[in-house]
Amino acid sequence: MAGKERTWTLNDLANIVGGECDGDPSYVISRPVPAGTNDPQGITFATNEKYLKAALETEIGAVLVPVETPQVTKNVIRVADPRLAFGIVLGAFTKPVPTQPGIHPTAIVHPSATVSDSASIGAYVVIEENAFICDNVKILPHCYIGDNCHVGENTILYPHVVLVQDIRVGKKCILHSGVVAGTDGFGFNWNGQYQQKVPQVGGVVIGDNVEIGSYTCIDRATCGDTVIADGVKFDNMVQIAHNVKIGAHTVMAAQVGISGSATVGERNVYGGQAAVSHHVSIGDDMVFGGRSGIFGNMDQAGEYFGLPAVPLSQAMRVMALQNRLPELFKRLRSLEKEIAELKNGT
């Protein structure tokens, strides 16, 4: 049987987001919806007149708008930042993970492991020796927690997360389905006959408030630790190689790859499929567009794009010229022909 739908009055939502209710305070809102949706029980947001006009042309139940918005006929909640307020509304409608404290009968927990009484351990979870599961941790079905792993308070591991060995996950983290942390780093040496494996004996340290998207892989260090600092956010299918250091509050979109022993600074942003070469050091507050390639050390805060990555303004000029290459090549050939004719006296 489906769970009961959660609803809020307009006044409730105004109080939650710290805004001013302008409309029927008892009007019932059942769900957040995308802009342009015809839903009398929905709420959306508008950051400017263009989006507000589009919202007013629908049957939307309510709109989050900037404080200075002129009077309108629809229910609105006036806030300083509608986009930020909409994020708070989304949180109010979030469905809780269906768990309860305790260990499911099908879970396998090593006698030497420590599991908090308030933790929730789902069906078919395996927890190996000397693992430590802190208060209010939620580990959903089919996860594997290897030996000497530590999972901090209020962290959620969705189904099929694997912590191989010697992994420390901080507080209030979210690891989505399919995340694998602690697989061997990609280390091999050519011994004259074949690629000889370099043993990988280090660990992984993940800070507090980190969110890691599905099927992201974080390799264990060759020795020492691969480190993901506090507040880092990874999209799906990100690859973090051995001994990498990722600075606090850095964000990486899908399919970003960071090669071994690279160091990434704080508050960086990486677009999809961007890549950092091995042993490269990146400074703080740097933004790299999708498919950018970083091959050398960079420490000047700013926006970059390209392969190799260059300042965004320079990259845009290069891209504009690329579209003219056929024309420029044709002109160059014509000029070369004219010069040759002049040299030949014709």
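We call the rigid core whatever largest set of C-alpha positions still superposes within 1.5 Å between the two forms. Positions refer to the first chain, counted from 1. Bear in mind that the values here come from a model prediction, so they are computed numbers and not experimental data. Compared with the form predicted in complex with a further copy of the same chain:
After superposition on the rigid core, the Cα atom of residue 235 is displaced by less than 2 Å between these two forms. Here residue 80 counts as shifted, since its C-alpha moves by at least 2 Å between these two forms after the core is aligned. Relative to the superposed core, residue 50 undergoes a C-alpha shift of no less than 2 Å between these two forms.
Would you generate the structure of this protein in the form predicted in complex with a further copy of the same chain, following the form predicted on its own above?
Only a single chain is listed, so you will not see partners or other molecules.
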């Protein structure tokens, strides 16, 4: 739902994206919109003439176009890379969630905790013993910052984030609503009568520039730390089990599950619902399609897919052939009959 966005003139936006304003420089733009939107106050982008033509048929207010685009009747901003420029425009229209400086009177901060003067602590936040909240941190309402947790500079925690105990979050991180770090790892031993809990006394270390989606769970280690390196991006509802290590700049889409003590390298990409088994080690620069299942160690950089994950091209071929199994059985039966006839001399 469209909010009370700030507005920009066409000329302002051209300056922001470093482009050339071609049209009415004082034209007011209220919001970036998807291609094809009929919005006289909107701006969108077109990477080629086909998309531009489509945009010109709408009442869109302005279009970001490649420098070489012929003159058109619409307001345009000419840029080297319209998609990139649109990202900058999106940034210009970003509206921060409301926060106030200081500690909200309803927030409960333990006397042993340290909160920077420049931090913003929202309503009904609870901060427990020995927690440490660095400069410019924003903690939104209803978050729980447990015993001995550390939140690094310029990190934002959306409402309802829970850091249970012994969690270290780096700088410039974004933890979306409902992230939980520090739930006990899932460790039990069957003793013949019941599942005996293996105590979980480790922590979680999250690097800098990490973004974590809603309801993603990162369990505390049995001992030592579960580790999320710098620049990692998790979508919603990702499961990171105890003792896992995730390498820098790895990206995981929603509902991915990484089992206990697995190690994932740097710059990996996991499609939604993919999963890695216990104690598996994955190298750098691996790309796994959605719902891939990885049972064993893999370290040759490339694209993979399937259960178990195999090189993407092989997986696609196998998947296509699977649906031809009925035909295959039919051809086999036919061959068996022909051979029987040949043997019988018929």
